[in-house]
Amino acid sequence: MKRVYANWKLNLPLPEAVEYAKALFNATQEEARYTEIVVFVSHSQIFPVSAVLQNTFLQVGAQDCSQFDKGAYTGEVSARMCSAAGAAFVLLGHSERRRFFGEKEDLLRLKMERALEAGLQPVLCVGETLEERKAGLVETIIQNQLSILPQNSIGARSWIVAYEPVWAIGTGMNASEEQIEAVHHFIKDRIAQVSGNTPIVLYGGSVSPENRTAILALDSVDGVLVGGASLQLETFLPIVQEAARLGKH
């Protein structure tokens, strides 16, 4: 099953999103059958679009949460309180927090903890720098970044990774075939040689309704995350019904 996974980022204002809720569950009915959708939204739209999309296939995630559990934290959201509202996923680690909010690898660990002790999925982003690639570091950023995974699987758990090159996320350039394989392969190959899990490795960095095809036929590759193009029906849905067909063989 290819998966597909949508990150709203900070767009669609409460009711859009609720209404685009409602119109995606009613455009991948037959497709969810063969794929998983996930959108992942702002903390203040968790709870109203978990409550519409209740008792349905189409699941909601944060698109971050807090590495403290409660406390004297103002403006902070938990785990806990994420789980709550609705949400079965958290994306960590996105480049933007990186970039933006200047998150490193030891508040990640904490972060991860914090989701998994709250029963959240967590979804690592990972991915290098232009200037990285070009120096040839790709293997070394991408195995750092994976260090806060848990090297013990828990339970059933499998981990779910998210490779997203910073020089393609919402630039339009696109990391080649062969440059997807090669570290898909390393991200799967490295987790299960720490930890014995056999990790979902999605590709996220400009996936578009005309790129959509060539990216999930790729073995390496178990999804996508998709930023900008999932925030309308007309350029999310194909990529959508791409997953569904490939799912179906």
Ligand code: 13P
Second form
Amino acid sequence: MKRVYANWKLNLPLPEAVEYAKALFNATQEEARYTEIVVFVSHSQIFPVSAVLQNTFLQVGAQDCSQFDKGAYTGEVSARMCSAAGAAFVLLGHSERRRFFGEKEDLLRLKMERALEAGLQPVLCVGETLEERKAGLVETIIQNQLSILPQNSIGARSWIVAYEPVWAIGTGMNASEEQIEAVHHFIKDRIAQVSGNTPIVLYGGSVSPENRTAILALDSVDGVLVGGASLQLETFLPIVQEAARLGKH
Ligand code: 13P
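Would you generate the structure of this protein in the form predicted in complex with the named molecule, following the form predicted on its own above?
So here's everything in the complex, that chain up top.
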């Protein structure tokens, strides 16, 4: 089954988010049987959006969580709080968190631990910048980003990896099929070598109705993580429909 995950980032205001979640559910009742749909919403929207999607096939994720479980950490939202509010997933290490909030491996390792303790399924985002790609560092960078995955949970398939090349995010310039295949195989091979298990790997970065067929058709792509195109039904639905079509076969 191919997955379609939506990252709404810091966009939809609450009334729109709730309306859109309802519309998405109504429009994907058939498709949701053949693909896994998750919407990653801001913390304040986890509870209301989960309420709308309760008893449906659609699931909710958080876009981040604290490295702390509880205590005097003003402004933080813990993984347990996300879970209690209705989230089943959490994005970790998105390139925007790395870039604007300085998140690095030491911090992400702790967030990963808290997320797993809280029963959330983490989606670890990895990917290189254009400079790193030009310098031939793609595998080095990704291997380092993957190093935070806890060895003892590898067999459980309790987390997912999303390959999101930084230069492809929000630029309209998706990675080519060859580039995606090469990195996805690298990720799968590296993890299989240490664990004997092949992980789920999603692609993200300018996924759109135009390129969704080619990207979702790739064997090494277990699904897509969609930003801009996930904000409107008009552009998100064709991506969901294509994933569902593939899931039926
Ligand atoms: P875009 O689809 O807007 O490029 O964003 C991708 C992304 O960052 C998903 O997490």
